[in-house]
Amino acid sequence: MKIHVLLSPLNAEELYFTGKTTVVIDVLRATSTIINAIENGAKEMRPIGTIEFALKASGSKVLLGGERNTNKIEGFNLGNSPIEYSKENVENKSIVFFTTNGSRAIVRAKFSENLLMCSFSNIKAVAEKLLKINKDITILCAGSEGMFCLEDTVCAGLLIKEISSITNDIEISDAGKASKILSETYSDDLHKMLSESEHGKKLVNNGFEDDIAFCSKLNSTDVVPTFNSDFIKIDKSS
């Protein structure tokens, strides 16, 4: 099994992904939304690579989620903050949404064969996943607008060393090495690196607090969901 680390969406073009195993990662704040959403009862979300198209694919059952600049679009229902998609607010609620980073990368690897969504909440039980699977991965790091972004790699390392606790049988390449190293340099305070980081620092001073020590938390959830045909959920087939 090979492992291989997309350090931005930017780096390979939508075909790229066709037919491969994917893992998205956007831990401030897209994944771990996505992930709290659907484990709460959320029906279904449909990623969106605009917020127009969003606006179009909206309706009277239909909630719309999202931010622009770490704030809640004007209209929307929900802002990307997960602590809002709470049960009472998402059960049994269709979601289209849409964000800066993290609905635009799940867009992009839209033609994964398998296209899964990570943040440090579930990590166990996405290597776990991946390992039933048992192809070649590809981790995706939603990034910050285009550019390298150091909670995200540091999740695609604690995924893949949590992958290598499990089986040897793997190969890694030079980014997922690098994703490793700097897991192992921040996992001890993952709520002080997501604060210091610089999405992290913007989220703070918009007031954003309490979404950092929520998406710090390791391995909360088994939840894992996964897109398919637009749409984002629970793979009862697994």
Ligand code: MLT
The other form holds:
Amino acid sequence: MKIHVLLSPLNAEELYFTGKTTVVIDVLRATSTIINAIENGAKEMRPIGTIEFALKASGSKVLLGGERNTNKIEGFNLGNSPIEYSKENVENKSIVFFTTNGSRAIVRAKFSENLLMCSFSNIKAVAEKLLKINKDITILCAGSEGMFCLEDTVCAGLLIKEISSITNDIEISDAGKASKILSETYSDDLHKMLSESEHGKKLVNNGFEDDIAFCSKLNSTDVVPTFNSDFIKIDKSS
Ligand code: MLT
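Can you give me the structure for the form predicted in complex with the named molecule, which would complement the form predicted on its own we have just seen?
The complete assembly is shown below, putting the previous chain first.
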């Protein structure tokens, strides 16, 4: 099993993902939010690449969720704080979801055969699911505006470490090896790493300090949302 890490979505075009098994990571905060929404009973989430498309896709039966510049978008029901996606707010709801980097990374990887959502909260469960799928893996870090970001790369490294603890039968790309080394440097205190990251500082400045604590929880759930034909849901076959 080969494991490769894309340190930014700009490292690959849409067609690169055709037939691949891809894991999207946006720790702060899109994939952390998606995992929490699905865990709290959201029926499905539709990630989209533009706000205009979100507004077109809205209707009386769907919620609009997401952010621009970390804040809730005018006319949307929910922002991108994972804590907002409580059972009370999202159970049985369909949610159209736009975020600056995360939802766009998912849309970019939409031709993948298997497309899984990962954050610190579900690394162990994602590793187990990937081993069941048993195919080469591409880990896609959502990054920040096309640039590298620390927290997604650390999460990618921890995912590789988790897979390596279960099987030796893996071949890791150079970017994967670099991610693993970074994760060894930062895994002792994920909260500190997130707080001191560029995006973490922005979130704290904008009043989202509680989200940093929420997103730093490791292996708090076994939910692995997957994207299939337009929607993210729980894969009931797993
Ligand atoms: C993104 O997709 O860029 C992020 O999730 C931004 C955020 O809401 O913190």
